[in-house]
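First, one chain by itself: the form predicted alone, in structure tokens.
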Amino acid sequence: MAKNNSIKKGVEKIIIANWKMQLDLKDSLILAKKMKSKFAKFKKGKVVICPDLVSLRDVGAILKGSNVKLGAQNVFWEEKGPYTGEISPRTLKDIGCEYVIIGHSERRKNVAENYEMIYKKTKAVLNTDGLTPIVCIGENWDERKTDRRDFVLAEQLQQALGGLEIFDNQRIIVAYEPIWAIGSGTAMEPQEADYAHKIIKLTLNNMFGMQILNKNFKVIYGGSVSSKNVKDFNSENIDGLLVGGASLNAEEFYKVADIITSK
């Protein structure tokens, strides 16, 4: 029988809200309650909310038992030790997190987080049962303008994931976030996003094989997505979204999730 090397179609989409440092504790709890209510009957895909560190435990208590899962915005690569200001994968799991963002472009820019750190964080999260890493990659404007994007994406994937052994029960989300589009209010052209996702999946296929790609990976898009443009990103190559500004309003975020999961 001929081997099937095609990328699996019809993957359940995941929509992740990244609240960044936009809300204080009070507003985080108010929005979490609105999200819980809004998504009470949502069955078309997975929904994750990533509040700031201080809000994590209280937001998690609100979301417990609901259709909305809890994620964190950062993690460290050790379980315990003299690491001031950090938080371990085990602690995140203990307070109810199921997902964690790793290597967001704002951390790469603002706190000099590099791909050696991202690799160690990803490995530590994979070794924590029930916790899924959301690994961010993406080119800047100069890299896009000089047609180096494909090389940059492949190199970032190699640095972040190269050499990892992916076991059957482990899952990884790769979030493609073109740096030049984040927070700009202007998403990249849908055809360009679709092409970038193809490049990412081809690279992952070369690194891990089609079986692991289909079973263990999702590749999602992030970068100025809103209810006004999200339908353009509903392609088979895009497995979901990492949403920033549009996730700060429950009604708007629901519209985004509803549209991206519509057939």
Contents of the next structure:
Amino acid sequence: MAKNNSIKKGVEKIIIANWKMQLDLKDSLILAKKMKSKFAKFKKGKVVICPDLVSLRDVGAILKGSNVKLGAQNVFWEEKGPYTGEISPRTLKDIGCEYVIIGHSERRKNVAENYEMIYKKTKAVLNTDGLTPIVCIGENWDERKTDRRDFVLAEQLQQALGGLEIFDNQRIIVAYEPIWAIGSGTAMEPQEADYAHKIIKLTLNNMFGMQILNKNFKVIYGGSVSSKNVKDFNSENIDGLLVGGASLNAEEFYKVADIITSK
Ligand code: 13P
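Take the protein just shown as the form predicted alone and give its structure as the form predicted in complex with ligand 13P.
What follows is the whole complex; the chain from before opens it.
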């Protein structure tokens, strides 16, 4: 039987809104309602919103049965126990979450989250039926300037995912977010972004094989994407977007989703 040895192109794109800690509960609910109606007929790709922890449940109730899926911004790796302040994957699933962001660089920087924790969180989420991890990687400015980007990405993937056994029904999203591009207003150059996604996919191919890469993984870009530059990221190697600032306005986020899913 012929074996497929090439990276799959043209997969369904996913566009994920990361609201970070930008909105209070009231504004989160208002924006969730706007998103629900704006995306009511959107069928070109998957759309996910990740509000803050306190807003999750109410935003989930608004989005229930709609085209827009719910995601969390963090999770803990244990199922239950004396872990003050933490939330289990199962509880996130119970309130309707289907996705969870893991290891965002803002958490790596502000609360010292490291790749050992990211590995444990990813494993716990993968083992929770119906919950998909969005694992963040990305180099900082210094690493990029000194030509270490590819090495850093491979190393981060190895630390976050190395040794995981991935089963048929499990999905993983790797979000490539160059740290220097996040919130800076300056996105990565399109050719460089395309190349970095290729490096990530080749690394995942080395780690898991082409079949698992094509079936179980998506690799998406994040960092200063807006309706003005989003068409630059419409490449076959980029399977979607993780959007911060431009996801705080329903019209703007819709434009981003509409453009990235246009042929
Ligand atoms: P910005 O789109 O605001 O640069 O944020 C990107 C990001 O960190 C998404 O997780």
